[in-house]
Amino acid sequence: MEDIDRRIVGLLSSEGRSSFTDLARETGLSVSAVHQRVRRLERRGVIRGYTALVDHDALGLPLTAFISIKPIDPAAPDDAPERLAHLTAIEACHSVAGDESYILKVRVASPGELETLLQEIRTAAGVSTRTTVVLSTPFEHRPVAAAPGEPPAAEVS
């Protein structure tokens, strides 16, 4: 991937409502060549959506905790994502190496919903369990670095 490309990114990641004119300005292309850019980016797939970023505690759920699950019987199909893919309190799940098979991160608004939630992905996947409780979040939606080793492209002057 160019570098123009890669800075075209790390500033849509930053702030994904920016005009074509604005990452113009802040690349030196013209506006067309940037919509040709970005375009050509999201056919592609590196760009693959957008989004908003909302405030969960502002939604009721402000109770934040990954949990790492590892079948009960190993033998068992790996089918956890399947089987809990209905589970929407369950923002992002990511199979990892190590002694659990996925690790999930949920949203909920208290411990009593959390303690529900595990026991429900307990019963649909028929794993194990081991809950880490988020107690504050420093940072969080980083955006893309312009290049590997640079800043992210809102801190670039």
Contents of the next structure:
2 protein chains.
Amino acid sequence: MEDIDRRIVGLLSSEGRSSFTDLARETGLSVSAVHQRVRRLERRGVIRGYTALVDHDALGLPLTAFISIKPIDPAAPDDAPERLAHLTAIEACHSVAGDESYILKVRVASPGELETLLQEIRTAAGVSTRTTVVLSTPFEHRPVAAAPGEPPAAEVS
Amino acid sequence: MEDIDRRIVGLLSSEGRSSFTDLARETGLSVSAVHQRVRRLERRGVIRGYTALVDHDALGLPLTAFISIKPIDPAAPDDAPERLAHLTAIEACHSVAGDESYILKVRVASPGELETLLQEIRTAAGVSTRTTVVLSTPFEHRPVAAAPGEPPAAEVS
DNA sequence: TATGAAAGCGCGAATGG
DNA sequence: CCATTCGCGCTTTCATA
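Having seen the form predicted alone, could you give me the form predicted in complex with a further copy of the same chain?
Let us now look at the entire complex, which starts with that chain.
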């Protein structure tokens, strides 16, 4: 993972369908060189895939919310992610430190659907919920910066 | 926005670099038909762009956190998003209902960087912060479902 | 909005510096 | 690890219905 790879990742992170020809131009390498690097980044899992960024309003899912969940029985085994995976309204699931155990990000069509979803979450995972409704999203999915502060210098890793 | 468009969006949402040839095969349309539909979806903003999904661990940004912010002076004009936009560690910014005003999602290299970032956020936007550290992420960026419950029936829009 | 054909270019593999 | 070459496949546009 060196500087030119970070650059490629940055470019693909802001333009996921860039052609190898474009990437070559913008990095100063030949097409086959970028090609090899991109394939290697994919194989090593640095690039995990590609996705279209969609306007959820236009798709009829204008309501976004963060739902924090906490087990009702703290002694029960914690398999909330598996129990919730079938609910396609849940876009992301993060295990977190703090008072609650997971934060879910969900997209639904209406308050009514949110209510239904909350009940499904509570019964499927045996949890209580705390919901924060998103009013608007100034920005999201910003591309990774080409160079953060400094790549971790000398770490054994 | 009809059914075949949702299907295309779903496909591009799980495979952002799918060729038009593949999309045509999977939808049963001709190549140029999908081509037109995809371009129209892009023009109308239903598809806002494409991005590579990256492994932040591999990029040297293994620490993810949600930071909720609240203005110190509630009377001051609320322009936090503009004031925070230059901080590239902030991946997303959502305006939310509830006790706090925004939820930020950030990616940093270390606890030390998180501390620095928190100070920058507080001074740049005049806010207090509450931070929730992400321990792991069972899933994220799940593709939009082809058909939610039902597309909003008869809305004037 | 759909299709099919034609032109151009990008992709991907193989070879060699 | 990078550059060059080349055949095939994909993208893109246009004419047409």
